[in-house]
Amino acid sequence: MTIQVRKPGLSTTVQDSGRTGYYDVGIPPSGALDQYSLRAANLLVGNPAGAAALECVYLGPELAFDADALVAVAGASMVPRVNGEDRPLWESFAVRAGDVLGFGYISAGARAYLAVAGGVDVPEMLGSRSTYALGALGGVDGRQLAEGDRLPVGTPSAGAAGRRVPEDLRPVLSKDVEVRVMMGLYDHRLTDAGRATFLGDTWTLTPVADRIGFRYKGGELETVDREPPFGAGQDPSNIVDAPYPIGSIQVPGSVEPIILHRDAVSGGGYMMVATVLSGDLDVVAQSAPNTRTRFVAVDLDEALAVRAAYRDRNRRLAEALG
């Protein structure tokens, strides 16, 4: 079967759990920004947790089905509608041949994930179906969906309508969030006052928030006076080029921190003052512009505990959905 794209939405791409093993040559992992919601949507329809689905940003697409299918939507509060009638979020439901699936206006969060039983069966590129638009790689011709596209769907496995994610395993979507970070690698470039500003201020997410990075506005971060080292620029935030881990927070010009997400470049010349814990990257992914954000520093033991709790939550999700 295929799904016809009648309206593409604001920014809809094919994403799976991502491609690994190529960051050293400048190809980022891509994949769903909110990995938990991708897993939930896939498990609801009987897919492997990392199967390819649609990531729908702010405004959902309108899709026509040429055969019966089982689908589910998880993530942002963007109510799915079949032929204009509301369907539930975080629950699998059937669509019939000839049905049109659309979405209501978003009311919380930023990204919804639409999974279809069998998965979106576009070709794999470097081991993943994920779209990396900056490199024109994966998905549908390496780009966002466009009107008239036809999405092939794989062979479904066992699945049933009415399967639900329990309420206690659904994330709370808020306009006020805390994002846990490990300080470093270049937080030594901040004065005590600069560090206090970074951790003490409430930062507001700007409209510059996409798969590459999320830019925040707030106070200015004071840096330590120095003689610029050979190979670095004159700006206080410049460093000799270094690798950027996913989730690292760079601060060009010592203002407007940027959280680098799953389509970010692999290195550059701005100081990284902290790195977001992997389990909190989903929180960042569901942040819409004007979300108020506090950065909370944790130590290594706390970070490992957060990672273990995130893995346990994924385990409980898989158990709850069979």
Contents of the next structure:
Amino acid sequence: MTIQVRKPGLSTTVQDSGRTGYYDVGIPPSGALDQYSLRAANLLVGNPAGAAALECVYLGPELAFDADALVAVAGASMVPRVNGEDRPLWESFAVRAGDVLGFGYISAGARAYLAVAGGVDVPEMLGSRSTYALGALGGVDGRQLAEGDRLPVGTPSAGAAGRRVPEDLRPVLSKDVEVRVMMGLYDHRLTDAGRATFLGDTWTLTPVADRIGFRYKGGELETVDREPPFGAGQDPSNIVDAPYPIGSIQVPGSVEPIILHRDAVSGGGYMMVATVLSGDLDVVAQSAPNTRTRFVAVDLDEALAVRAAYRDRNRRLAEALG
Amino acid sequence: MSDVRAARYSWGGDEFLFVELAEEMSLQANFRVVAITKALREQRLDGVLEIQPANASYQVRYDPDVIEPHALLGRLQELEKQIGDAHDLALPTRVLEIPVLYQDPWTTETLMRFRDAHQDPDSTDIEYAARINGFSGVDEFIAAHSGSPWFTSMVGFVAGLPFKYQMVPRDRQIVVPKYLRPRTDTPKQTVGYGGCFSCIYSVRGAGGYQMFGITPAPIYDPTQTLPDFADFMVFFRPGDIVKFTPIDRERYDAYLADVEAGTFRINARPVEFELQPSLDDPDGYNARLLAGLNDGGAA
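Based on the form predicted alone presented above, generate the structure block for the form predicted in complex with the partner chain.
Every chain and every other molecule in the complex is listed next, the one we just looked at coming first.
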């Protein structure tokens, strides 16, 4: 079967669990920014958790189905509609041949994941179907969906309508969030006052919030005086171009921190002062502009405990939908 | 054997371990990065997912549920000791010839659109770079930029973009600041410059490096149609040694026709690079490295 794109939405891309092993040549992992919601949507329709689905940002697409299908939407609160009638979020439902699936306005979060039983079957590139638009790679011709695209769908396994994600396994979507980070990388470039500003201020997400990075407004971070090392550049925030971890927070010009997400540029010359824990990247992914954000510092042991809790939550999700 | 400072290790969240071998850029620091990351790759440690060399630093992405973070840290510290200052290591690599149309119409048109983001709105990027580096003019600057080869010190930023460090002593390094504010546009295959690094933009897009010219040679091809991309969509690898060759518009158009015909290949020869002879006699060693290129002529 194929799905025809009648309206592409604001920025809809094919994403799966991502690609590993090419960041060293500048090809980032890509994949769903909110991996938990991707897994939920896929498990609801009987897909492997990391299968390719559609990531729909702020304003969803309108899609026509040429055959019966089982679908589910998880993540941001963007209510799916079949031929104009509301369908539940976080629950699998059937669409019939000839149906048109659209979305209502977004009321919370930023990214909804539409999974279809069988998965979106675009060709794998470097081991993943995820779209990496900067490199024109993966997805549909390496770009976001456009009107008239036809998305092939794979062969579904056993799945049923009416499967639901229990309430306690759905993320809380809020305009006030805490994001846990590990300080480090080049945080020694900050004074104590600079660190206090970073961890003490409430940061506001700007409209510059896409698959590459999320930029926040707030105070200016005070830096330690120095003689610039050869090759770094004159600005106090410059470093000799270095690799950027996914989730690292860089502060060009010591203002407006940027969290790099899964389509990150792989390296560059701005000091990074902290890294978001891998599981909390889902929280960042569901932040819409103006979301008030506090960065909470944890140490390695705490970070590993957070990671274990995230894995446990995923296990419970898989059990609930198994 | 020269003294090397101890590396600085830092956790990048729960999945990355970042290692800074030196705060300053140097060929030695980069060569150590290449040597350590190459040795680490050969160890094929379970749980190591990505090994990413950069200019004077590198990082490892790993799964802490498979390899305990401090166990990984210990392995990297052992490697640091084992490689030492890397003065006696030889790196099998390639020497490549990249044709460049300096002061081309496309980057010139682009830089004119972004004069308000530039340090010197009244001159072009290359005029500015020549002046602040003490050259008599653009011709002398191009002679220096294309005269000595470059060591590919990092591949990244975006897919397949090489950073290059010129293989000359520090007093002959060209240093140019980045734009005051990044541009929203850079032509594909622009030869750029920021800090002490020359780069080639692999794709069209945002950028902050000064723009000196353009190469007709594709360096990233996700469709893998040209012969240079038969095995992989990214051409450059860390350690590649590059000679920029100035070309005129006629030659540029001829190469472009070869690209369109699907026959273009970058002139490349295998070579073994050793750090110490390069540091002892840069010009003599560079001449020997480049000698092989001339046997085969231009691309």
